[in-house]
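Heads up, the chain below is alone and in the form predicted alone; it's given as structure tokens.
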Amino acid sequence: MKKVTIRVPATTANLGPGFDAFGCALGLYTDVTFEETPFGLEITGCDEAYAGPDNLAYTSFCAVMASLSEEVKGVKIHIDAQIPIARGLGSSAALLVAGAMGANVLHGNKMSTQGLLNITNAMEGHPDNLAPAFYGGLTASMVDNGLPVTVNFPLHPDWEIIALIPDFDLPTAKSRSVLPTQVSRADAIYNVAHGAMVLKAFELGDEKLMRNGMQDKLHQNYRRHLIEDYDRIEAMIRTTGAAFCLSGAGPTLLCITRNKNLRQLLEEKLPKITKANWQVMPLHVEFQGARIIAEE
């Protein structure tokens, strides 16, 4: 029987005003590994309570090879997770590329990484961290006609990204469950012309243009009573000139420089300031998205 394992990359989605549009791969990774056999699932390395048929890996194989007129038999999955879960660093993303993928290789690579967005954004509701952890770098999606819609855009090379990673999880359906069903006019045109200056801002590595356009106004203020000492930090982060915004739904915070010593600055001053046990966790921007690391 073959076997392979498959690498991705966690990510990050909004980054400020991007809401449900802008994501980034981020250098931490989980890995996968799938082996068909004749009958039978097995899954292995995470949690009793996801290692059913829900599990998000083996959906997202399942409903790959019924893309491909391909009869699931069975199956052994592997999960070595380094992402964390319900930290808003693309867990359920990692898992549904994942998946996808180690399908499409064990059958001939037929489907294209277009093709397997598609199937995974069906099944996750939007493309933010499908995008990157397909894809790598810097990414801004949409829907089309039901179908994703992905492009690139450059990063300056001097940005260091440092999460801020609590000791506590925060489920993305509640973090949803928060935000307004409408938004004003107003609100909608400040996010649009922020995003644009966030973008922009990531090219060229500006400083005071990414601090000035990460601000938001259609999730952030809505979800940041979920995060404890949320105000405190981002007081303490905006000290420090760096930008800050929430990462995907949270609880992981983000701190976006081009200063090499923040982290340690980090690391000084959050136990002062917060009671919760904050993981100061340098990042790199990962360019290349989920790919096989063995083959058998």
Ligand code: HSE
Contents of the next structure:
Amino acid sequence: MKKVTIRVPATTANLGPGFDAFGCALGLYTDVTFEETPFGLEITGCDEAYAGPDNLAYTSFCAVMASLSEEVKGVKIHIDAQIPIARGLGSSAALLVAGAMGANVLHGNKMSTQGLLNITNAMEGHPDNLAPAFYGGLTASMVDNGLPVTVNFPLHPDWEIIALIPDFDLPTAKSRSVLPTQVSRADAIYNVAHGAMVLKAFELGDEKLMRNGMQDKLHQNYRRHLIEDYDRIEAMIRTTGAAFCLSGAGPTLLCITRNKNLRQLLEEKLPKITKANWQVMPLHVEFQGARIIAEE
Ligand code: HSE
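Would you generate the structure of this protein in the form predicted in complex with ligand HSE, following the form predicted alone above?
Below: every chain and molecule of the assembly, starting with the one above.
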């Protein structure tokens, strides 16, 4: 095989209390095509600023090639991204996953998904977006002796996940730079307990448990000031009975509800209370992880 296209779903990480651990794949995709050539690197379909050797699809492609003891001669990469960049929907993880799978598929599929997750996790530093991008669905991951371990959790079919995506970005590095390096025992206990409730609420479809469980002391309060409209949006969503959290490192905000009318309500109310422009985007849970959609 000379050419392959990998489709990777968007992911929302943390889901409130599951900081760096929980994640869920969503129905929005980045497709990346890899074609090996005799020499050189050509990246198309993205901003010129991202079209160099630092591109994450290329760096993870090279990392997997190195693990396979294969030489990277040349490669053409074409990116067709629906997932917006630096919005908290796993755009970087999608490129890492695509690059890793691309190299593996072009060289005989010798590595397992776990092996690819190990390599990309070492690059990203936390597995919460990568795991659902590889496996699909709702996942929780831990890192043990440097290696990620992931499990899937069941989801009640009636959940509606609505992403509120603003017209500005927030680089993950900036959003992580405001976090404390140490937290109190009380805050750690708070998140462990709330995290367990969120996973059960996802399974049961229990809105009250979801609303109450989806609270956090490890990251959201430190990050809210980076998003000017955060407090106003949170206050408005709390009046609707939906659960609310930051998607990953932000700036996208997430509502989780069983109320089929929430989308319309948000579309009406958001422009009245916000300074930025916010797109209201309902997204279904994607149960299938990264996959090949074309090969030659
Ligand atoms: N868990 C990560 C964070 C997700 O919140 O910083 C973004 O990569």
